[in-house]
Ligand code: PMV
Amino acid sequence: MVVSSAPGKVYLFGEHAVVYGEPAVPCAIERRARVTVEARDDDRIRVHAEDLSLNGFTVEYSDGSDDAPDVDVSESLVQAGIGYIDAAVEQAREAAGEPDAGFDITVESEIPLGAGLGSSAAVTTAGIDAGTRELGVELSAAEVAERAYRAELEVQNGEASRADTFCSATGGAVRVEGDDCRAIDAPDLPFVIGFDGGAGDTGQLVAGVRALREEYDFAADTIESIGDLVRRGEQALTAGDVEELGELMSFNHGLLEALGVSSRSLDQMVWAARDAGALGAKLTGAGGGGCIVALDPTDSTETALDYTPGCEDAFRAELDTDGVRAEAE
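In the form predicted on its own, let's see this chain only.
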């Protein structure tokens, strides 16, 4: 039995635009998904995912079966809960050269599903690492990142970027532009996260931005503007200019709002953070619901979010410099 974990993330800048080759800067945070994998004597997959939904679920099925997993929850929840795990299993099997390997898999996550904190990337990354280790193969962080990207690309119908999975595999702050992925230096940043209790449909939101970009030239220009903003933000990050970072984060939120990926609850939390004196605030991830990230070294933003209608949780998060790792059993 092997246990691996990987961190979630927030975007300082660049979500959505990164799909079109523009740069993005995500940062790993100290909230992790933990995946336990134990090999079976048959080719079946058993997944117990207590923390991926409100009620949790356990499913068992055979690879290649035409039957859906027999579980008393909605089909969409099953797809959300096991789609990335299934893709991770296939990557682990391929990496180890054991296409018929079966596994018992348990997922425990501190990261809400679909909320913009990289839950799917963390589960996929940790799952691949644990699966390959259980089959006697140890991959580098770069190899795990590459396979996790392939898994997300499959699940997201070709619309994934390397940003989430690379950040989860390597930890820290990273810069991603197309296939160019690298770590960058970052100071300790005073992250405050607000969560509305919901989740956006990543596929639908990405498709909506694509349709807007194809129909309107100014939408394409907006995406290019996000890329320009990211380049400016990277300079501020490496210089340790936290005030400039905050201003650019707020600017980035406005551009994402113009692309139609924000929501009333996200906007309410962003404005509450700004009114409380945050250096900057924006949605993080695909949008449509989920989380915002703010910069505030004081307690003011967290307190304000606690009293903001539509905000179900507010918490501080530290930059996690560790990426995917094996854990003691």
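Can you switch from the form predicted on its own and show the form predicted in complex with the named molecule instead?
A single chain, with no partners or molecules, comes next.
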């Protein structure tokens, strides 16, 4: 039996603009998905999942069988949940050259689903790591990142950036520009996260930005401005200038708001953080609902978010310098 874990992430800067080739800077956070994998002596896969925003469910299936999963939650939820695990299993089988390996898999995640914190990337990354180790193969973080990216591409019909999976596999702060992914130095960052209990539809939000960009030159300019802001933000990050980072994060939120991807609850949480004296605050990920990330070394933002209408959960999350790792073998 192997247990592996991998971190979620926030976007310090650059979501949406990264789709058009601008750089983005995601940072791993100390909220993890843990995947336990135990090889079976048949080719079946049994998945039991526990997630912060899901009631637990268990499904058992095998390739080529017609058995409908016997579960008590909607089929689309099950499909979303097991799609990534299934793709991770395929990658682990391929890496180990064991196409018929069967597994009992348990997923436990501290990362809300679909809320901009990279839960699917963390589950996929940890799943590939645990699955390959269980079959006696040890991949480097870069190899896990590559396979996790391929798994996401498959599940998301060819629409995935490398940002989430690379960040989850390697940990720390990362710079992503097209296929170029690299680690960047970052100081400890005092992240505070606010979660509205919801999720955005990434595909729909990305399509909305694409339509605006095609209709208005100034929307295209806004996307380029986000790229300029990210380049400036990288300098602030490596210089350890947390005040400037905060200012640029707030600026980034304004530009994302202009592109139509914020929401009332996200804006309410951003304003609560600003009023509480946070160094900066912005939505993270696709938007539409989900999470904001603020920088505040004091307790003020977390306390303010606890009392903000629309905020369901507020918590601190330090930068996680560790990527995917085995917890037990």
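Positions refer to the first chain, counted from 1. Here, rigid core means the biggest group of C-alpha atoms that superpose within 1.5 Å across both forms. Predicted model only: the values in this text are computed from it and were never measured.
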| query | Does residue 221 move its CA by 2 angstroms or more between the two forms when the core is aligned? | reply | yes
